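The chain below stands alone and is given as structure tokens, in the form predicted alone.
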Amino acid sequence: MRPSGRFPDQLRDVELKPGFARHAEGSCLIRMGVTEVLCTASVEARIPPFLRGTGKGWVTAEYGMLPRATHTRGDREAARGKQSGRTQEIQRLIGRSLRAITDRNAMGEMSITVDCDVLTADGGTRCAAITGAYVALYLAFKHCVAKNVLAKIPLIGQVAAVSCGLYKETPVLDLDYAEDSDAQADANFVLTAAGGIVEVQGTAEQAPFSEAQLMALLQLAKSGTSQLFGAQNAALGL
């Protein structure tokens, strides 16, 4: 039995609230169980120096956790003067995931930064951030089309992410903190609606896991992201 009482192939309750932030061109509050992440997409008429003159746009992300996103207060990274390695790794993952489904040639020389701020953490924050960031990015592009900045939304796919793991030797979908902290193995899958794999991050926490177990986790991830794609489309009215 999972601590939450869910079936092995059952997602936590998922809620996507588009347009949650008043000022951002695109935004989405995503809840997966207790985990909550606010994703805001900001459009800027500038690009990094290495892209100047290429005609290409840029999509990137930043990630952070509020001090009381967890049970005890954590210091703000700004107060420490630098980001942790974990934060840098996660925000790079989010940026890669969004660029994988964006036609940057069709953007022209503009940038979109998606800020993903964790309000409450109960496992799977990076996966929730990627899933919510897609909705925020879509809405930011939609805003640009409405303002005649772009002729059409320059997305060539849809992306979402979910965690899977081996909990008490059983492959399970969408780990919460109780499971993640006691799992024999855990993995994050970033997948596209067309069936593509953007990234897989897998780690054995105890004994190595087998290829068959990895494939079982991948099948769970495909099932989970299929549901997340549906939730994204429903939030966007598609």
The other form holds:
Number of protein chains: 6
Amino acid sequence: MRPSGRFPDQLRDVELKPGFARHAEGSCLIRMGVTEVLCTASVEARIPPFLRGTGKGWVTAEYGMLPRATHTRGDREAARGKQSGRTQEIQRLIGRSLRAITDRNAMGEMSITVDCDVLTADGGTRCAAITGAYVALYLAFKHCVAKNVLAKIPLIGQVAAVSCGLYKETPVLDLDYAEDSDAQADANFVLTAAGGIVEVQGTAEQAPFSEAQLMALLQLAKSGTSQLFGAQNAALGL
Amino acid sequence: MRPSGRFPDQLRDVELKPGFARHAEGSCLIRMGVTEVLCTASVEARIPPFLRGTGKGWVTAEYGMLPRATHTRGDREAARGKQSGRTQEIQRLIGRSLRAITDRNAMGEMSITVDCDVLTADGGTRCAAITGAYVALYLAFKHCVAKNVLAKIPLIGQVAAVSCGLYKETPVLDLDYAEDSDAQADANFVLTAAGGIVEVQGTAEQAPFSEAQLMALLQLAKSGTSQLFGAQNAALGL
Amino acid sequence: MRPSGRFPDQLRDVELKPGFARHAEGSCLIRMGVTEVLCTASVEARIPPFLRGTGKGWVTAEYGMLPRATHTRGDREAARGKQSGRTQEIQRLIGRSLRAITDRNAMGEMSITVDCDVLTADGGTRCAAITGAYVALYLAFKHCVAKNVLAKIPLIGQVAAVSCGLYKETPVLDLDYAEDSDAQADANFVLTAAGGIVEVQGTAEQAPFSEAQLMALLQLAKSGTSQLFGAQNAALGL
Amino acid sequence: MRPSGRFPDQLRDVELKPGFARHAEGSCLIRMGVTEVLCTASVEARIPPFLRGTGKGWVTAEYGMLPRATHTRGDREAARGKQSGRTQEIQRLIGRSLRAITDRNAMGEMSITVDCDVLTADGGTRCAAITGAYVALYLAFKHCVAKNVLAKIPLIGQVAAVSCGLYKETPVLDLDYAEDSDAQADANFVLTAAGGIVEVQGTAEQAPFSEAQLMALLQLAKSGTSQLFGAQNAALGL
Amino acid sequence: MRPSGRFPDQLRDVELKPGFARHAEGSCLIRMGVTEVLCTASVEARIPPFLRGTGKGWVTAEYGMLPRATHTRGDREAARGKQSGRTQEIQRLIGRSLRAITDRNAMGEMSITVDCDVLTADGGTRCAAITGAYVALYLAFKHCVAKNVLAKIPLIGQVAAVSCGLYKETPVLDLDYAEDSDAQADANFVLTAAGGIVEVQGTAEQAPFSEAQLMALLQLAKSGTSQLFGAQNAALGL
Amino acid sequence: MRPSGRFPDQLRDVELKPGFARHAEGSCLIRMGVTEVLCTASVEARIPPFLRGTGKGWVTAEYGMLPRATHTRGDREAARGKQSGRTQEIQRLIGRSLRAITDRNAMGEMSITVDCDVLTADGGTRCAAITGAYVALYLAFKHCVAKNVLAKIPLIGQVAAVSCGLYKETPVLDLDYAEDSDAQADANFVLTAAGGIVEVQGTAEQAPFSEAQLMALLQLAKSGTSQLFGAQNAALGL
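Moving on from the form predicted alone, please list the structure of the form predicted together with another copy of the chain.
Everything in the complex follows now, all chains and molecules, and the chain you saw is the first one.
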């Protein structure tokens, strides 16, 4: 019934390749079905001006898409001279999600930038980016511990994300592009392994949805992210 | 207990002044407590390229803040040469919210741009903008009906928005700036008079929140927007 | 004979609302007929690099227009990514006019930025901006005196501005939009209460004008600004 | 008494080299003392959208300064990515001045862009640009007549410009950089050979100036431009 | 003696993965040692304005580098708002190289954009991009033939590129980053399988080099590209 | 046989006017046939951040073209808001060429920016710019010696540039615009008086060229630059 033939509560095939990028302190190539995002975490000593002297660190994210990650070629944002509103919205979301599980006091005055670049897009790129970014961030902190820059990994939670939607009245998990284009509503959930909600962004694409439907999507998201937490831990050897 | 002294489920004082702007086809100055946003709806015959020949109309929004709408002066975006990610995120949200209750087929190939400019900011500007923009949009459509450009007002719902948050563990309605700065979590709800959810954007500012807390915030939002729907109708003489 | 029905030497109805903006150290909403400009003066400790160590202060201005301040909607400069030549020309004029009556040595190393944002445009916005900006600037300095940041208000003059023009061969005072569009020539005069000329900008729109005509326009401007000086003083309670 | 040793009513040495640029339809290198501006007039068939179908032509100007035209090197505007407010103000002034003496109906739907590029700056560059631009524009129209594109030169006046100022209380003509930096007030006058005023822009640099002083500056400007009109005609062989 | 331990005339290990990108009409992931570049060729019906009506096609290229492709993170060009001079220089080179072996008349009025995005950088990225881009372009044309859009592949040559340099006085082939940083001179050669030179760009990094040295570098390049032509053909199954 | 009527190995008429710009520490107006480039060298105390504390100086270049330097008017880069890829490529080339013959350790921590602005273009502007820039740079260093800022001129070589090309199968020296437009291949050579190659940039415009042809072009370039070295020395009085 779904274009993908998946059950309503079935994730796409997930693959996490930690350490994919050769130069970054932490990295992870995440694949969810056809969607593929390269996440790299870069450690830098400099810190934004508003944090100087506070003893706190900074975690931020940037997001991009290769011009031909999509079915038809999109403009290169660097050539157009600015990032789209969509790009900025996504990278702000990724950054907030990562900061929500980071103990920035324990981190000290350093910064980590996680770059999430979409190599192939087939729906759910922002959620895949968050799930992969967690692994890259973890590895970057682990690198800092190995280098004696940090005493321990300053993470206070584990975060992953998945999109859910109403497809022909049925709540379904992990929309791909075909499903997303035809969904009545979709919602992105950023959840923690401890069961908390970090971000929820629900949008009615066709008609407004109900509280009950929102709850049904949230249940699917909890089920989906529980599998993603397992995949993250497996990738990290935990 | 709230800095504002309000009850947890108490909205700020709301005022809607329809027809505030002299030149616009529809306009509304909305004040929620100290927050003040001028919403103007401009009707134009031209339509974005991707809609030409489809018979559908377009509704979009732009958002801005006067440099000294805030406690300390912010940079003027026009002088800096670009709109911030926050600005773009907000104007995309307003546009989606308005399109969700517009019958764009009935509207025909015309476009309406709703400008939401914050004259004074004290928290909740994006929600106030949506609530005021609905009134401006309604009036612009009414103007088109009066001019015989449209046969009837092509709206299929009524939309309003309010922010809720967890303040010292208590769910509270309609955060002002002081409350927002200190909230554990906050969520913006865009709801329809028919009880549907158009947009929900919840963010954990300090610690992740629970499903029960999300539900409690949603109940507050329903109560708050029911008052806003009344205020909109009163302003429109309905 | 004038589209407005006013006598040649008659100003539009003028209203000055001091303290209109809640957060600014000084502010004034000025209305001249339909034209309405919100002027806010923001005090900041930082100073442009070229003044550091000189003991002198800085007064500058920025100008903007809400997209639908005009009869038909104009592009938002922040969205277009740059301020127009007209905008820059106007804000440079306002800044120079304010600096001309400020004792920047007495002011010390602080800066005041006066934002002039046009809420409704019907001709004469730059002149209204200057007249209103004087009140906002005065109030900001008064605020500094009340806070013991300054010993006395460092103003050495009082400034106001008005546009005059040749309309069907007759010199007329304070052009509105309809008159301005059809004027043969127009000139903006920035004058002081002491009778001095701070700025004069005259432009032939159709045919060159004569020295005698320039003098006639200047006389009208003197008469017009003398009323504006009274209105400023009344608004300031002087 | 003037730093330049000139009499108060003495112009700098003026030189106009018509046809200086090899490719342009009209051009003139103007030198006033040390200030040197290359003016080229380019004829193009395309016309701005707002003029299509009106039968009217367009005359516009652009202004620039070589980075080392000045005593110390200035940023290259192309490298900085935008034209300064000063540059835009000047090029708008030049364009208005040229349109004031052009019969745009007789010109027909074509456009002429006059580029004024300052090779060496020593004060008065905008005025020199206008005086030189007139010659370049005349020659471009003459070229159109020679090519049978136009029946006659569609100019209805002759325009030139000069700056005057108050230097140690004395009105002086044609300020150079040293004088301009130290003037109490300065004014740029764009005048026609028929005795009309096209533009006047007076600015008090130190203290406001009086009506009598403005008149004295205007008399100097008339005397100065009468010499410039002669130089233009000599250069054009008229 | 080389940091890489390679012989002076030894290429890095080369790998070409045709069809790597899922959506593009043609693609190739090229790896030369650690350097890795993803090349995608996108076929589009639209053509630059200057070619409309000429019957000729267009081949162009864009180049980018993921922010953490390098040893330390570089700014994201999309976030900075412009492409660097280096980026533009490289993408112009790739485009010229591809056009040099394309029969644009046979291609007809369509365009192909080849995006070359560096996933990992270790020297020689522009040369790897050209070598990989040829394969992507070939596959895109093959796709057009399969779709009956073209009768035959409109390529009139085969192109590949390699950098050579003088390292401690010795001419060496295919510089990696460590060698490049320390080379006295380096030259990029874009050569055809038929033995022709399409582009040569030689630069003295320390001291000028001699004609004999340039010749020696060219001989190495010929030897290196002959291996690359073989690798391209193998990847294409030719 | 050449459009210009010149012999294959004949340079255009060359003229170097040292000291042409009044304010710059060093300058030279170079004319090669119709092509005319104004080169000014500006000495500044500030230095790029990456060189602070290294004791080394910096030499860089910027390139521009007046809008009507060309046969038809080109856009003004300052108005368009960015420098073209071609402009950036050229100014990077000029900068590298000058640094190749400068002893930056002997120069100490100061910087020289050489601006090369094309007044009239007829082919070969980048080569003329390099040849003229050398003279401007030499004079700026000489100025520093005269001012006792430097003990001696920190140049370790003499540099000049010329373009050569294949025109109707014949190698020809110093292409003008007509020849360049129709050349099969062209190459720019930046050579030193000591016989070394600083830069070579060869491009096949129509068909790939051979090693023998590259050598023939290099021989012509050597002959051409030997004349240019003489002209430089004559202009410098050496």
